[in-house]
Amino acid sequence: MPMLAKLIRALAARWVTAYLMLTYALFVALLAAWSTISPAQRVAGIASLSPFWLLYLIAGVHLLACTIQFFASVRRRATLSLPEDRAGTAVTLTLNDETLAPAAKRAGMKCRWLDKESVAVLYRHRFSSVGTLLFHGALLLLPLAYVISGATRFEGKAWIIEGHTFEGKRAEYYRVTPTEHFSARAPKVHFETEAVEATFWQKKLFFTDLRALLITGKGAERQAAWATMAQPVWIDGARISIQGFNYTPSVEVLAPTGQRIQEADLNLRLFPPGVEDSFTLPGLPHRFWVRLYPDDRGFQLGKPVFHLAVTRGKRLVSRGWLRRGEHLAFDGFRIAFPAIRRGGEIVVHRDWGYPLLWAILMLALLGIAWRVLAPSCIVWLVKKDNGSVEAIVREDAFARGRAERLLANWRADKGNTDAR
């Protein structure tokens, strides 16, 4: 055991934490600059080798030599057991009450016997270590949340379309992360889009609010709730945020007799103004590649204007300007846009480990706050065989200072004039 605790005090010593700082900062600043020379991919691979990994190793076991020797630490506080180290300072006093009580009051200090009249001890916030301990603790709980996020984080990309259905199926994202085990990843998200709406700034591609009004549930359960840039909507776990605009018309083709034979709601990119966007129908060997124009004031819907061009192969068929419900000849048929609806663009995210590594943020600074706003003082008082008392003092770095006010008060204390 006196190996161990040997080893532990090795493990957590400041020089330890000293260097393992100064090479934290030197690997930091070495990604930093890597990472403007080389794609993200590369520099997290980077960031994974082997010896890197063995730094992160050797950082946590300081941690846990801090935290066990830390643990011992307030089991020693709450006791107000001697410390092993006694080297001390000699006092000149009369240990009893009537000397202590008064001077420990004025110091705002708290006063116990662990020895009548052989052992005294003056504190204050003797507890205050505990921070200390919760905030390396905290740091121990760092690689669980991390291994709960890599084993949970989703995050898929959509578009959605005002009066559409989102069912959280695969093939509505048109990207996701991480690509496999979408089934065991992914949330159960399912709502309804009310509605999309979309503010610009002096009618410039600068958006001053952007959102998006999501319906979830049926019936008594059923809820409505707005999806904005600054505030997602949360849904089975997984939050719900805006963060891009769209317009997308519905579509109607007419045969040559004038019969409708092909009406859909279409999911197109066609925002900013100028953007281009191509479908197909079912049935027709025609693409028609599509340009919308919502109005020649700025980004809202006014009179918007299309530009549509069919192809069919490599072979330019017709195209043409067309205002909503107008229709454009193709081949024999006609082609309509009647109408056209706001979309927007949507982030689901969900990863476990997010609100454990927030926990773990609050635990950490819970500690800090412990210790820097409620600094320990501990003064033992011993009493040699010589007649000589001996004071032992223990302070924290925000309570210097403390334990000189005290030795001034016992000067101050009649029948202790000679202290020293």
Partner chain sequence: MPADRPLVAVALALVLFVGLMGRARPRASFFAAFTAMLTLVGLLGARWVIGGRPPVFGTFETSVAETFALLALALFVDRRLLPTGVLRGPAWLAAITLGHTFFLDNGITPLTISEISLWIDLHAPLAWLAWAFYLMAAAMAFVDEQRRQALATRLLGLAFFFHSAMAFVGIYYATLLFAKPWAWDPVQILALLGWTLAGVALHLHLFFRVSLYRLRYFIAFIALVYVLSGKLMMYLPFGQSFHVFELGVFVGGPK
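Show the form predicted in complex with its partner chain, please, because up to now only the form predicted alone has appeared in this conversation.
Nothing else is written out below except the one chain.
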């Protein structure tokens, strides 16, 4: 045990704290400089390099040692144990209840006898240093949240369309993280998209509103809820938020005889205006390249115009501008876009590490608040063998000089009003 205590003391050395924090600050300063010129992904890549992890590991071990060592100090304060280092200042004071009780009341402190008639203690917020323990203990729990997050995290991105049902199948997502264990990690998400709405600031590509009305459940359990970017809809522990907007048309193709041979809802990316996407249709060798301009006055659907180009291999077969429902002829066939639907990009996200992360952050904040807003002030008054009284003060740096004001009248070198 003495070896362990020595090891903990060595690991918790104060100069290590200063050294580690300054090193980390230097690392973060370099990242800050880097982040002003590089994309966030590259900065994230640098931040996950081995020197950072090594620093986190050393800091974790150091913090653990500090917390263990600090625990004893917190316990001493909470139990109001007389400090081993008893250096104090002489005060002129008769140590009895008649003197101490009113003085403690005036100073907003409590009074307790540790040894009747020889050791008294006046104190306020004696548990304050628990705040420090909470804050640093919370930081120690962060790796746990990280591990749980890594083991349970699922994030999927998909495009939804008005009037369509999203069933949460792998094929419906265009990107999932992680790519493995889809069936184990993916939440059971099933909803119908009733509507997607967007508003823009002036004629600029800045959303001032973007929301999707999602219908979940069936029969009596059928519920409707708006999902926005900031207020997701929760299904099976997963958050579903909408982050992107889109228009996508339905298509119909007529044979030379006039018979409708194709009719389908497409899932194209045609927003913002000018973005081109393409599709093919079963039974036709052509590829159709589409752009959509929703209106000449902005981004809302007004008088939409399509630009359509039809290619076969590397050969351009036909192209033209179409309004909704107008036809373009190609190789004897005719194609039209009779309807346009709104759509949105959704993020489906579930991570069981986050509730723990939020709890850790709350704990850390509580710890800081406790320490800063309720600083401790403890004054031991010890009667010595020769009858004189000595005051030993332990006051938090965040305190407001309460002990100083309390002792002002009891100083041996000043007039004494409470002594008699």
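Heads up, when I say rigid core I mean the largest set of C-alphas that superpose within 1.5 Å between the two forms. Positions refer to the first chain, counted from 1. If you're wondering where the values come from, they're calculated on a predicted model, not measured in any experiment.
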{"query": "Flag for Phe330, CA shift 2 Å or larger between these two forms after aligning core", "finding": "no"}
{"query": "Rigid-core frame, C-alpha of Gly274, shift of 2 angstroms or more between these two forms", "finding": "no"}
{"query": "Did Arg222 shift 2 Å or more between these two forms, C-alpha, core superposed", "finding": "no"}
